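Below you'll find only one chain, the form predicted on its own, shown as structure tokens.
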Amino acid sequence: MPRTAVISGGGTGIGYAVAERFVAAGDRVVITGRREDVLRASAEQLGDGAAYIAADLREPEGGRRVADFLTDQYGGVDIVAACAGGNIELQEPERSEEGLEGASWTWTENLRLNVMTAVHLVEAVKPVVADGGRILLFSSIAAYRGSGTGSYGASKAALHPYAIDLSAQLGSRGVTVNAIAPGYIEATEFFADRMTEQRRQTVIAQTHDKRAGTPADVAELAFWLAEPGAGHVTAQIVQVNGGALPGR
């Protein structure tokens, strides 16, 4: 029986790869994000099993919009993949400022991008997540080893206790909650044009398998965690980084 999955940030990169993997398995997917034109094109590319709804999950109303859509169209949801996020310092470098005001803006925006997008989606749809459902949060290797100024890594690390607490809240219903923490993943919009070849070779050299990660690597892990056979795997932070950060 096909399941229904909602995937934030599903128009591009890791989110799109996750959506593609579920569609390939015969599941229904709803992708959501802020850019309706991107979502429309991605849903068309994904095919008949895909729908989309534009919503700004940085705000509570975005979560309500998605929850209402899922309830009206499908009666609820089986899988929630909160892939939306990013590093505001890479997305809008021209707005970064020096001093206290700059730090305040950067931290606030990264928390909105990476924490509140997940919280607004999950808390809005939590009442309509099916028993035995799956919730996936998306962290980063930066949560373990920092991100330069701290705000991006800290915002991703905040998802770890959230996953644990959600798992405790929902475990009696058979709902699992896990966070996936990727390392360097190519073919996404994350770095924009700021990844130099020297930096790329440095992060690849840190892996044990000596290659960059791909969105498909993350999507396969997400799909496995959503399978019935992973029903006893919950409250975990699962890394996918080619061994770039072992033993943490």
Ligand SMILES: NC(=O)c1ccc[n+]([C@@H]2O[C@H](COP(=O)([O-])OP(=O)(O)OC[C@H]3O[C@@H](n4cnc5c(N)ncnc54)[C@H](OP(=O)(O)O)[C@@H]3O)[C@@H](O)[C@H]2O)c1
Second form
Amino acid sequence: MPRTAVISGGGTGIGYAVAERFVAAGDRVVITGRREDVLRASAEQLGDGAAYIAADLREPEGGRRVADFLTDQYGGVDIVAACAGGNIELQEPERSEEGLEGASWTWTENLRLNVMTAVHLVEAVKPVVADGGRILLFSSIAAYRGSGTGSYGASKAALHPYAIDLSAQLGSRGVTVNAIAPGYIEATEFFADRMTEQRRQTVIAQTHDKRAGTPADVAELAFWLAEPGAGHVTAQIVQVNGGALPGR
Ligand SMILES: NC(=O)c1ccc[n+]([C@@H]2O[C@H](COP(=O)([O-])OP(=O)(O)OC[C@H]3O[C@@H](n4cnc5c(N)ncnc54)[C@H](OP(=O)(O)O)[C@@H]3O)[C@@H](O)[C@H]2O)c1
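Moving from the form predicted on its own to the form predicted together with the named molecule:
Entire complex below, previous chain first.
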């Protein structure tokens, strides 16, 4: 029986790889993000099992739009992967200026980008998540060790208690809720063109397998957490970083 999965940020990077993994297993996927052209091209590449809907999940209306689409088209959803996110300091460095105003803007935008995109999606679709369903939040190694100014890591860390509380709310229906915390993952739009070769070599050297992570590494974990056999794994923060957390 094919399941229905909604994947925010599914037009690119890790979210796309998650969508690809579910499609490969015969599941239906709905990918969402802000850029309709990107979503359309990615859905075409994913093939018949894929649909898309554009939505800005920083606003409640975005979540409502996705929930209405899932209800109208499929009568609900089995798997929710809230992958949309990023570091606003990498996306708009010119606005992350120094001083109080810069810090205020950066913190606010990173919270909107990483916390509110997940909250708006999950809270909107929660009433139509099937019994035995799966909710996956996407954290980061930065939640454990920071990433510069604090705001990106803090926004990801905020998802950890959210996963635990959602799990407690939904567990009696057999719904599991976990957060995935990747380390450095290449071949996504996350770093734009701001990853230097020196920094790249440094973070690869911190892994125990001496390589960068790939979107497929994260997608395999997401897929496994959505398997029936993972039904007792809930309220967890699962790291996928090649052992990089200790930094040596
Ligand atoms: N790459 C890494 O090293 C790494 C490490 C740890 C954690 N992560 C996390 O993994 C997740 C995926 O990142 P990625 O590396 O795959 O980067 P990515 O390619 O930039 O993916 C981010 C996705 O989020 C979507 N998105 C951003 N803002 C949105 C909004 N307001 N509403 C709806 N969708 C939105 C983007 O699409 P639109 O721009 O079209 O909206 C994009 O498809 C993020 O949460 C990121 O923080 C990444």
